[in-house]
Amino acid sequence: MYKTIASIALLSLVGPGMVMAQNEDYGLGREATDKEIVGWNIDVPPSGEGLPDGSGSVSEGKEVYQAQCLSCHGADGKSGQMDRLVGGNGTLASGSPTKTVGSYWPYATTLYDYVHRAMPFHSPQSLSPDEIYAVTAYVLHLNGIVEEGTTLDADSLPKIKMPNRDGFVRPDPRPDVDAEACMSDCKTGK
């Protein structure tokens, strides 16, 4: 009872400061500009809206991999001290799966999203659409699902087709996968 008394006591004196707190303009920062936004709005769906122009070569893609991904990945995307990358297929199922690109990714445009984003690792969102477009085709081919000789574009990396596409659960039954994004005016908790 004294708990409820002194609640409703405090929301009485703090509660008209706080909605007048909101309403107070403090001088600090400004709206985002339009090219900020399109500056922070990098990210690419699995149908690969907002892939760059550009191109790149599973060779490459080897030398971009040598030199930014080496390090970390191993020379064959297996041995390094970081994730591995190759690998892993038909492991999914057992006591100790093995996650990669090859064995656990639905999409190959994630693969292209989270180069651009996160690698390398010493030095994100560093390398340019061609060195990422290389670095994706090198590392489709070290897992088997592209031939040597192919180039990856934004035409061609959404079309392909990743060994565990189907291999997720449809409709995902949590409740933020597909929440509708709120663009604007999102004070409904939309």
Second form
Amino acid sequence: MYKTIASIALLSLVGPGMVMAQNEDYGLGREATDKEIVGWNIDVPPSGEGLPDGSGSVSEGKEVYQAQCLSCHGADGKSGQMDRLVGGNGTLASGSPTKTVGSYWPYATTLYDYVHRAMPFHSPQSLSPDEIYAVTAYVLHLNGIVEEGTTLDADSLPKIKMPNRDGFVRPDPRPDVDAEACMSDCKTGK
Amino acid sequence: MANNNHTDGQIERRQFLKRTLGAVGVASLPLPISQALAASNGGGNLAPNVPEWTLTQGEPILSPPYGQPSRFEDGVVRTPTDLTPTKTSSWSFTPLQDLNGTITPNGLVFERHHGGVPDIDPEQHQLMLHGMVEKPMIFDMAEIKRFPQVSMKRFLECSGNTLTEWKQPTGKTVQDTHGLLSCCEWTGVRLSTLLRAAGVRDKAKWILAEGADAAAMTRSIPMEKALDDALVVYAQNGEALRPEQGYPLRLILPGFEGNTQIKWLRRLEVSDAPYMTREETSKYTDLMPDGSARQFTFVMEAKSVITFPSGGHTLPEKGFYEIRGLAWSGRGKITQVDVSTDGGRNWTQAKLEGPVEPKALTAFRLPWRWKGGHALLQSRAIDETGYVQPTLQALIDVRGLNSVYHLNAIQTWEVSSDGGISNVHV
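Can you give me the structure for the form predicted in complex with its partner chain, which would complement the form predicted on its own we have just seen?
Then the entire complex follows, led off by the chain already shown.
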């Protein structure tokens, strides 16, 4: 008898473990440190939260643009083979809309965020905060959104009101087409 | 014992034949065995001749260790778009017209990359979950694989699928017109399980998902979806994710547009508002005729397409054909698919291959006897919400011609009297 109890006790120490209920704490993963989060938390929402210290002017941005952006987007932001950045104002309701930073993008913070995370194309995340503020200012200036003497930083960038800020509809209004499942002698597509 | 004798006898006979024919081939004929056979018997590998591959041993196991399709299927491949200036920020199409059933083989799942395919060492890949949570977390791949596992067969469709077809028919094949569509069994952990581990705060409404690729691709995902059926997956169709599908980790949001299902997933940030990333403002938004744009149009609505016979096929003769196709809906299960052979005037209900799963490709089939004349083949899907797949004109009437994405209209294939099939608008 003593022997049996002893082996049961031993089994419970080194044995097959317990079957868990669903939704228990699995105890997997570890807490992320502040340092780890800071290294990866690169996004910039419209509130501007997360924008780094630093600043950049339109004239400094022109230099950054000419060194890093011109080959893909053209000298004027309109003529490269990659996305058009400049112009298109007033075209969104036309038969040939031109979607650019100036005509379409609702938030200036998105420009900082995107340039930092993905530009320049062949060397993403290589620009300094000063360079990103500067080139953001320059592209906004090419679109007539900020004056030539503008310098942008974490405080001023989120305050810029983009021309198409209010151009977006939410929530999704679909289903927006009410089709009928006619089976015989139906009206066709056109 | 009798069987053994029979088997031995076969082997001996084959070896004899091989030796004899081999000796003949080498000694007196410059032709390979098959051609020598064809020359002597007049029919090559066709009946009544015994084919050459029956007369000799085939390749051994592990030829190769990871199996490949037959060399005679080497035309079944993804094809590139010609619409992008780079090959890294670009896309490729699934050859739907060459596939059967509803599962897309991993090597043929369509691609859409914004900064190329990264080569990620899974031992150095982490998932960070932070923001409006009680405890920000980091998981490594081994830990993610220890969580309770789920598998779901779900379709994946780019919101740009069929985008070239708004104004006029452009694609020749169903691969061109509908090839930004695939369906896999995805395996991983529910996103809600990971969120529970971190403890989401009450005011949290959105999650930013971010990839580890050169685009650091980001999309804001509604919390409602994250807690519903979202998955963080590491496998597709039984094996590890392919690199071009996000290896070692990606997000799967069943029924949502493809670009939200972030590949090479490295970070999830919980917040009370969307982040208004470049993708969800300047790109994946739908411009309406009045100049306004719909935003966060996540759901891929009910859609279907006939894959056989379809554009580029030729019917060799009159007679029986089975019309086959695929239907799917981001809102749930397909309940009915109708097929028309006269351009939408009359419809017949097709047979659905069961069991029909929600937000998965569903195969439909309808027997058809082609009498040799002109025909206009169409399919129309209906889902469990009662939504009926619309005509192209009905979509254009509401959305105009500049919304680019979410074209889920009825597709028409024109069969000409010589059996050739082409893409048309009716």
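Positions refer to the first chain, counted from 1. Please read all numbers here as calculations on a predicted model, not as lab measurements. For the two forms, the rigid core is made up of the largest set of C-alpha atoms that agree within 1.5 Å on superposition.
- In the core-superposed comparison between the two forms, the C-alpha atom of R30 has shifted by at least 2 angstroms.
- D166 is not among the residues whose C-alpha shifts by 2 Å or more between the two forms once the rigid core is aligned; its shift stays under 2 Å.
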